[in-house]
Structures are given as structure tokens and as C-alpha cells.
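Okay, so here's just one chain, in C-alpha cells, the form predicted alone.
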Amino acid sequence: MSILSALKKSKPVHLTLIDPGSSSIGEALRIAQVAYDAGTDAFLIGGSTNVINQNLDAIAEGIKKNTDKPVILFPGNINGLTSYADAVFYLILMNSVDPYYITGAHVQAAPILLRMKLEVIPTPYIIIGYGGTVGHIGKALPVPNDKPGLIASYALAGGFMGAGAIYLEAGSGAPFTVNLEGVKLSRMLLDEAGLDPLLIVGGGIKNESSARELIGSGADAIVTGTLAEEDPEKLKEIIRSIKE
């Protein structure tokens, strides 16, 4: 079974994001162990800045050795690729004004991914509201968070493009989550079109109530990052809350 199929089968899903650009190898592996013990379903590895290939290799390899959960790359650029992972979100930054983040990096990465033999998951990536570092680096025009219809239109467009997953991103450290009505309408339009990508929401998820609300609104998966390091008990509560 493919990793994408396995995630769909086990939804609702919790994904732990580890940024190799902001954590040492040891710190990243400690975070991964905490998240694994808390019940996370898979690990995303990636970041927008400061990604060093040797660190990325070591982190992915270490997680693979110490857990039985999938390791999925979440690359900000082509330096975010390693053959030690299981799969890669092939991110298309839909609301970037720079063609590099829509097709340019993908052309460079394609032959590399072919040789690495990773499972490639086409993933339209939509920056909403706050945006954070990834919005700045990716030269995105964030979708206003108070425009649920526009959020859903982006998601539907991504679905029509053949997405395996669709990622709605408020940005790391965002003061709010993606608009619940935007998530709900995205799910409704995708269902109406007969499309079934894994609908992922990340950014601003700090407690179990926001996690439950996003899942209840139609998200298949939520992503948290720093909680595994900052508040392991809170992470356990969030994972428990979406699995109940």
C-alpha cells in the first residue's frame, strides 16, 4: 500500500513537522521520539531556510531507524531532498508570484526524485492569511483568511490539477488557524467534484479544541511543529482529541 493510501485509510491523521534548519540532529531526533510516543501518524521533514543536506540525511535516517512511521519530505527547495525518506510532498505553491515555486524547482527536482525512488505525492500548497516565513520566501500572495470561498476555490483548483494531497497553510507560528468555513467549503467542493485528495491543514494549531474543529470541518490531517518540544503533554492531548 502506498503511503498516501495508508494515510487516507487511517484518517484523521496527525503529522509532525520537523525543521532541519532550526534544530540540531540530536534535537530533531528527540522531538521525533516525543511525537512518536504521543501517537503521531507520520513525520514531515522540511523548512524554508538553513537546510543542510547532511543534517537532513541524518534526521531522516534516524527517524527511520527509531520509529515505524513514514518519513515524508516537505521541501522548501531542491536542497530539501534525501533518499532516506519514504515519500515527498511535491509542493506546488499555488499563490506564489514567482514561477520558480510553481514549476521551476519541480523541473530541477524531477530527475533527482526519479533516481531517489521516493513516493511522489503531488501537493498544491496554499498560503493563507499570516503566511510566515514560507510565505515570504516563496513570494506568495496569501489568501485572505476571511475569504472562505477563495480558499475553497484554490483547493478545488488543486484538486482538478490531480492533487494527491492539498495543504492549507496558515504559516508556522501563525496567531490563528485556517478559517473553519474555508476548510468546510473546500471539503464540500472537493466532494461535489468527486475528488479525494488528503486535505491537510497546518499553522496556528495550539490546542485540542482548534484541532477538533479543523477535523470536524473536513480536514483529513493536521500538522503541528514545535509542540513536541515545547509541550509534549499538549501534543498528546491534541492527538488524542482528533482520534476519539
Ligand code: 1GP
Contents of the next structure:
Amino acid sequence: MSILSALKKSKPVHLTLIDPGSSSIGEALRIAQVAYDAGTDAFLIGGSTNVINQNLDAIAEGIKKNTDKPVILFPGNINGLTSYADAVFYLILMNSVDPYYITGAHVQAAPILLRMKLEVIPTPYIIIGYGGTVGHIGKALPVPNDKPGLIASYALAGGFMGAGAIYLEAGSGAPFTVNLEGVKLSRMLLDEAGLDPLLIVGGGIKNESSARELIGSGADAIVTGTLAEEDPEKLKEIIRSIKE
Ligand code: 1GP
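Show the same protein again, this time as the form predicted together with SN-glycerol-1-phosphate (1GP) rather than the form predicted alone.
Starting with the chain above, the whole complex follows.
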């Protein structure tokens, strides 16, 4: 079974983001262990800056060795690829003003991905509100977080473009998560269109109530980043709360 199908079967899903640009190999593997023990469903590895290829290889290889969960790449550019992973979110940064992030990197990466034999998951990626580092590096025009209709229009457009997953991103460390109404409306429009991509929401999720509200609003998956390092207990509670 494909990794995407397996994730869809185990909805609601918790994904742990590990940024090789902000953790050493040892730290990254320690964070992965914390998240694994807390019950995460899969690992995303990637970041917008400072990604050194050897570290990426070692982190993906280490997680594969130490856990039985899938490793999915979350690349900021073509530097974020490694054959030690299982799959890649082929991120189409829909609201970038720079075509590099919409099709450019993808053309460069396509033959490499074919050789690496990774599962490629077409993933429209939408930066909303705060945006943070990824919004800046990706030259996004962030969708205002108080415009649920616009958020949902992007999600539906992503669905019509053939998404396997759709990622609504507030940005790592965002002060607010993606607007719940935006998630609700995205789910409604995708359902109405008969589309069923994995609807992923990330950025700024720090407690059980926002995790549960996002899942309750129609997200299939939530992503947390640094929380595994900052507050392992909280991470456990979040995962437990969405799986109840
Ligand atoms: C970033 O959505 C993720 O892509 C995770 O964000 O670090 O705020 O959990 P946080």
C-alpha cells in the first residue's frame, strides 16, 4: 500500500516535522524518538534554510533505523532530497510569486526523484497568515487568515489540480493556527467536488484544544514541529487527544 493510502486509512493523523536546518543529527534523532514514543504517525523532514545534505541523509537514515514510521521529505528546494526517505511531498507553493516554487524546482527534481524511487505525493502548499521563514523564502503572498473563503478557494483549486495532499500552512512558530472556518470551508468544498486529498494543517499548534478543533473542522492531519523538543508531554497529550 502507498504511504499516502496508509495515512488516509489512519486518519486523523499526526505528523512530526523535523528541520535538519535547525537541529544537529543527534538532536534530530532524539526529537524523532520523543515523537515516536508519543505516538506520531509519520515524520516530515525538511526546512527552508541551512539544510546540509549529509545531515539530511543521516537523519532520514537514522529515523528509518530507529522507528517503523514513514519518512516523508518536506523540501524547501532541490537540496532537500534524499533516497533514505520513503516519500516526498512534491510541494507546489500555490501562492508564491516566484515560479521556481511552483514549477521550477519540480522540473529540476523530477528526474532525480525518479532515480531515488521515492513515492511522490503531489501537494499544493498554501501559506496563510503569518507565514514565517517559509513565507519569506518561498516569496509567498500569504492568504489573510481572516479570509476563510479565499483559503478554501486555494484548497479547492489544489484539489482540482490533482492533489494527493493539500497543506494549509500558517508557518513554523506562527502565533495563530490556520483559521478554523478556513479549514471547515476547505473540507466542505473538497467534499462537494468529490475530492479526497489528505488535508494537512500546520503551524503554531501548541495545545490539545487547537489540535482537536482543527481535526474537528475537517483536517485529516496536523503537523507539529519544535513541540517535540520543547514540550514532549504536551506532544503526547496532543496526539492522544486527536486519536480519542
Ligand atoms: C511548519 O507547520 C509546520 O511547516 C510546523 O509548525 O513548528 O509551529 O509546529 P510549528
